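Here's a solo chain for you in structure tokens, the form predicted on its own.
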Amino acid sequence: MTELNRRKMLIVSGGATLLGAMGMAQPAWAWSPSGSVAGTGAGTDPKWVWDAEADPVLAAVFDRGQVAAVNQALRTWTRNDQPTPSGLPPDLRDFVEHARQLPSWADQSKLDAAADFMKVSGRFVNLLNGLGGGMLSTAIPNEARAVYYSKGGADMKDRVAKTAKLGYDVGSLNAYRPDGQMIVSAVKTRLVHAAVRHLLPQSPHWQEGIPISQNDMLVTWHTLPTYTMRKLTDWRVRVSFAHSAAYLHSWQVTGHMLGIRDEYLPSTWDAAYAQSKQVLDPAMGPTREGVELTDVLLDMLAEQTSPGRVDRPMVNALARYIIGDRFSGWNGIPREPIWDPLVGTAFPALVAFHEKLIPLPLVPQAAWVLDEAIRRYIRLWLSEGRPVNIEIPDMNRPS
């Protein structure tokens, strides 16, 4: 047995101890792998499936103390098209090589049609996966603390800086094309997450096991396709059956270049939201560290649409209006009696005249204010195309 899998079956007892002596029972897995896009699979629970073909190789970058070299070599490699850079150490130049291929089942047809979606969609997608997803994370406890204890919570700006440089790749016209970067940056974000995995246990202020598991990552994936599809839906916007399918499949490819097994990935939205309902839902409550990352993101974000941040109440106002009362009530996100039912009524009536379902002269004023703070979110989100570098953590957040 490797050191790295007897301190993960160390960690792994401790953590089901300490459930059961605190009497939490937790939920048995029950979503068929049937509903999955492998079709078939082991059944085994996610929460205890991790990442078994990067993890050990991280943990050898990092014994090996080439977590500084690796960066420097990785810098150079960018676009869909470039070799893998040959200044990696031969294990990790193996297993990049094997990640960056993309999976049998892709269907570049679909993935052109997902960037057709994003072309008539994609101001409200932006929206949802950006600051909905963003102020779901923080009401994810596991989410919530793994980033606040990790390199990245110490400096949210680079932090968001990188999960946008996802965003933007994921939802790029050519995400998975030659020319394009999805590959890239969805193969150096599982890079992150086994050095997340590898680090975070050895915090002194981390007690939740190891971090990132197959179950954590679904939980993520719900938050951005699955919550996104159904917003759409709540709001009205008009996505046709190819654009809904083309969507999905965008993200279960990218699922699975982010390390999530084929027999964990919904093969279809009905099997996505009863896979939510089990995995997502009873994973969200509120954590002190969530309340202080999402006060640093609406602040990013009211600092963006309004310098000096005199527009942070009507940011409140629009992320609870995204996310509802009771994650904005975990995430510390007030109430603002003038704003929140100037968004009440401005926001339905802008996503309207953008569907072409009622005149411009219906259309409140105070609508045009929210549609441009949405764009200046929006190109916040999009990082403007600056090169962002995503790099491996060579530790857990400084005290």
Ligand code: HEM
Given for the second form:
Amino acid sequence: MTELNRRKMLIVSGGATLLGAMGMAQPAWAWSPSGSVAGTGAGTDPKWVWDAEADPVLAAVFDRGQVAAVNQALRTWTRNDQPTPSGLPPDLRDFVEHARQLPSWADQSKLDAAADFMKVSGRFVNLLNGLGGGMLSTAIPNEARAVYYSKGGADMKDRVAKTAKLGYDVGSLNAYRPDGQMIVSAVKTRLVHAAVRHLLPQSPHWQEGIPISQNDMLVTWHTLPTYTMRKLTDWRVRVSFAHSAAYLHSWQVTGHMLGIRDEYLPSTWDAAYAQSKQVLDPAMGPTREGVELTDVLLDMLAEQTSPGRVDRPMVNALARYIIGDRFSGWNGIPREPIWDPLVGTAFPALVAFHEKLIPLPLVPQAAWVLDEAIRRYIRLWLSEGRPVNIEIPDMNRPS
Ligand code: HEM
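Now show me the form predicted together with ligand HEM; what you just gave was the form predicted on its own.
Full assembly next; the chain just shown is listed first.
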């Protein structure tokens, strides 16, 4: 065992012992694996489970000083149907060969239906996954700090482009088909997360033990499909039963490909809502890092929708509308006396118009300003399919 791995073990056992010693017993993990995709499981608390397959392999890549060479080899791998690149060390190659296999329960007809759902409702789904998911993740202390103190935290533009790559790939029509890119993006992200688990405990700013546990992964997962489906329902966007089931399925497959164990992935929306209550709600809170990251993200969005950032108040109001007052407060999003009420009336009208529930003359002018901002925002979020490489970080945030 390397020195670092020994240190990590101490952090984990130390963390558990410390909580016990302080009498701060965490609520027991009560979510039953019978509600999972696997349908069965040991019921182990996912706070103490990471990625047993990827983590030791990445730690060994670091120990052997091979990160740069591995990144170079992986750069040529972009499509699902390409062979695993030659030039990877044998242990990593074996891991990738295994990790790139879709689970036996993946159903291509449902994945195709999920792609069809994106054709119909992509505008609002992308807005929720991109802006909504992004703004929620900055209100999750574990994630905000992990992102802030990892290498990408110093260059949020680059990081957003890379995260958006996954958003683009998951929503594309051929995501998991041979000519798609989602398998590659998910496996590379799994490697990045394993690298972060190795690197972040070495940062003087990081006190939280080993990051990105299975629990953390579930927390973030719920900011994406679960939150999105809940909001679509709130906003009265019509989603057929087949589309709803297909969308859940595409995210179950994505969760699996990102390294979430099948015994934790919810099998139905009801199971997802129940699990979200248990894992996402208590994981949220304010941090200085989250406020800073939010400000950078909203500035980027305002820059995209209006050079010179004159539309920042509108962007603030749109973000507040999507994630609500509580999380906006935690993220330090200012209240906007003019735009908050405008968005409050214009957004539902925009949805109703797109759902063909109201005619054009009933749509207020402000709705079209929002519509255009959303269109530009989605263009930014999707990077318009620009080639973007997800790369294994070789260090933490430098400053
Ligand atoms: C990197 C997606 C969960 C922290 C990435 C990347 C993607 C991604 C696409 C690669 C982009 C890049 O290199 O910057 C996801 C998805 C998740 C998830 C879809 C769950 C469904 C988490 C969680 C945490 C986290 C729970 C922390 C608690 C990070 C960090 C990086 C990263 C620190 C590396 C940034 C760097 O290179 O410095 N993630 N992630 N992620 N993710 Fe995640």
